[in-house]
Amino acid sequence: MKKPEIAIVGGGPAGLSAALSAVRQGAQVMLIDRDPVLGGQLVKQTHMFFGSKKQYAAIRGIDIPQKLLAALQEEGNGKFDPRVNTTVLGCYDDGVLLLEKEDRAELIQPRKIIIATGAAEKMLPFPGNDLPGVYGAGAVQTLMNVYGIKPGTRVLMIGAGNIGLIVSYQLLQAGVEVTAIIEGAPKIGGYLVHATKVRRAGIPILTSHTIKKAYGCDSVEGAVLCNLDEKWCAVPGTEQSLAVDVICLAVGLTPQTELLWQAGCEQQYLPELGGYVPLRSEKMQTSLSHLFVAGDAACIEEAGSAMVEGKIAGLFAAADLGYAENVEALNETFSRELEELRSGPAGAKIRQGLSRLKGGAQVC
């Protein structure tokens, strides 16, 4: 049985600077992702990220893994594998990892373990949410912007969070027209400079709206959207039908936890964070003492705040192994970058449920 310094479970924002930072430290690394080239939700977002440069501001998603990935092949030293088209299949409490590609198994036993698994969208219930072109955002990107395919001829978006925002404006640079947004809320979620770059394109976004059931024979024609009160309930004599050929679902997400569930991990459910969330000290390090979590598997945030978590992971379970040159000063560093992440109105809700964390793990 291989037993790796640190495994590292998701090749996505989070897991590829985790692999970094511990590489940096002298620790051995394997990368394991399901996909066939690493990245995660990186390969499809063809936007330019913004905010501080430290998260790789002024440079489209899809460049950042190369940019990454260069920097571990230059410093890794013959310390880095990458494993893709690998998929973890079990994280049992003894630190056992189960491994598959291509319907082989394997077993590695990791003297640390970080988990960065990401997020799965969530859904919205209604009648007709099972008609082909009921399609979730990422899945859409994932047509666009990897295979080059249009989901359809004409969209309507359910959500206006980032996600929602953003790719209802990437479909319009593919040719597809977005009859328009629509949010539950009264407000929209995304950042101002998305919401104004669709509605400058014409498309309008409707708040305190819901779509109350979609129709068609075969595949989606059209929905129809209704007014929500006050108390999120539909306001009788408000509908109005949309004739549409896909449906786009951009309603959250929610923390990949099944692997922490596995090993043990003490959870705790938090609305603000996703959902159910692991237990973790500063360090990211979870109830268990070989497992640490980075990215959206800890908290549903922005691919920023993903990256420099993963940063800590790596720095302190390489650290935990006995790679802890200059640690305390590079955390120091980290851990300012994540609180200016947070800062501000966009970070609240984000503030609070980490405050509600239960203290942190008390790690075993």
Ligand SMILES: Cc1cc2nc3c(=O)[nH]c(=O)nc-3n(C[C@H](O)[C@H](O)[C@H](O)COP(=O)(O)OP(=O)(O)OC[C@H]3O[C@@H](n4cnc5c(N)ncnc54)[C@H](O)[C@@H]3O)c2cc1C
The other form holds:
Amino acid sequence: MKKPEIAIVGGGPAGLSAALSAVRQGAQVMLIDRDPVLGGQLVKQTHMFFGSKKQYAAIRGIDIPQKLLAALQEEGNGKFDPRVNTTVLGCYDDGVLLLEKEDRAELIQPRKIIIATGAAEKMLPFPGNDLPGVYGAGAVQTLMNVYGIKPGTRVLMIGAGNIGLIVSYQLLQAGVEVTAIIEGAPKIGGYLVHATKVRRAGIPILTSHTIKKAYGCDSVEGAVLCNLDEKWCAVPGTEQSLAVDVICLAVGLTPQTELLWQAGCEQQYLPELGGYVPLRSEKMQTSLSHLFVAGDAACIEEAGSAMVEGKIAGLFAAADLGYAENVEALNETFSRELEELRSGPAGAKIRQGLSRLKGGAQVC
Amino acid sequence: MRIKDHPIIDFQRGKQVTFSFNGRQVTAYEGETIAAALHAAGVRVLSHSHKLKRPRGFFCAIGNCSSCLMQVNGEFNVRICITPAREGDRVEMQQGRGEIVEKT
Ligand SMILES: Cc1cc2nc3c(=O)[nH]c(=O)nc-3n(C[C@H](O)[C@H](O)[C@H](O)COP(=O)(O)OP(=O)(O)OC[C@H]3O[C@@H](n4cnc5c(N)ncnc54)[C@H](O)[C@@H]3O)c2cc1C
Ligand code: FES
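We have the form predicted alone; now please give the form predicted in complex with this ligand.
The complete assembly is shown below, putting the previous chain first.
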């Protein structure tokens, strides 16, 4: 059984940054991802990133993994072992991981594990939500931005958070019509820059609106919308029908924590952070000392904070193995970066969630 | 349904491969998944629910939701949204839950 010093599950911004941070300290790292290319969500993000300069804001998301990978290749010194097309199926309580690659299974026993598996999309209940043509926003992005295939011709977007707004704009760039973006809340959740961009392009954003049902025979042919009052109840008589062939759900994400559950990590339900999240210290260490977390798997946030959390997890996983050079100074820098990212009104929800986290270590 | 001109992305499509879907020939580009190629060819219904036989389509594209399971080269329950299309693949819509087939 292979025994890498550190195994990282998930090669998105969190996993890649964790790998770089650990390798820089001198540790040997195996980075595992089920996708054929590393980069996680970033490989689909064609827009200029929001966030802070240090975390590559104003660079297109799709260009960030290249920079991290180049640094890993340069500084890896044979200590960086990337494994793509490889899914981690099991994370046992004794620290053994079960890997699957092209129908072959392999067990490994890393000394430290960092879980950076990202998030899964939330579903919305409504009649007809199982019809072909109802897609998650991630699937629409994959089709469009990875394979260059249009998801359909006329799209109804559900959710006016950043993802709903950005994916709507990306649909326009791909030459697909977006008939409307609907949002249950009375105001738009995403950043104003993104909302202005889609409005300028002529897409109406209907707040206090929801979907009543999707209809169609073998696939989506349309949707019935209705208004919501201030108590989120449907207002009778406000139904309207829209002819669309795609309904795209952008109604939030939830941490992908299956492996953490399997291993037996303690978790807590915190809606502000996206659902069940693992308890962890300021070192990003979970209730099991060999297991660390970072990124959306720890709390639904942004790529910037995912990268900094990755750096912290990588740093302390390596430090636990004896690669302890300069840990305090580096940690101070990283913690300050996190604090900056979470300051201001956009970070209010995250700050509140983290302050309710049992042990509450991650508060800024 | 393939995007030809995109303001930001230059799609580097690989070489063409052909596979069969329910006996009909479908073209894909190397590196594309079976589900992506079927979508480009206009196929929206990928499977049916077991009990009520309601149509199921593409949903997550990352192998999480199981709504795209098909029979590929005799093997049942293949998640075609994460399976690259290869020349000569035999892809069929699956009826029922499928069986475990011993690989040779
Ligand atoms: C439309 C959209 C727009 C966005 N725009 C911005 C933006 O402008 N600025 C910003 O800061 N953030 C943005 N984000 C958010 C950002 O993309 C995420 O917060 C970030 O990608 C999270 O990083 P991560 O590394 O935690 O997870 P991910 O990027 O999701 O990576 C997780 C990786 O883990 C792998 N994985 C999961 N499970 C397993 C397993 N069992 N075995 C092996 N591998 C596994 C996955 O394949 C994936 O590669 C956006 C997100 C979306 C969807
Ligand atoms: S579309 Fe979800 S598993 Fe394939």
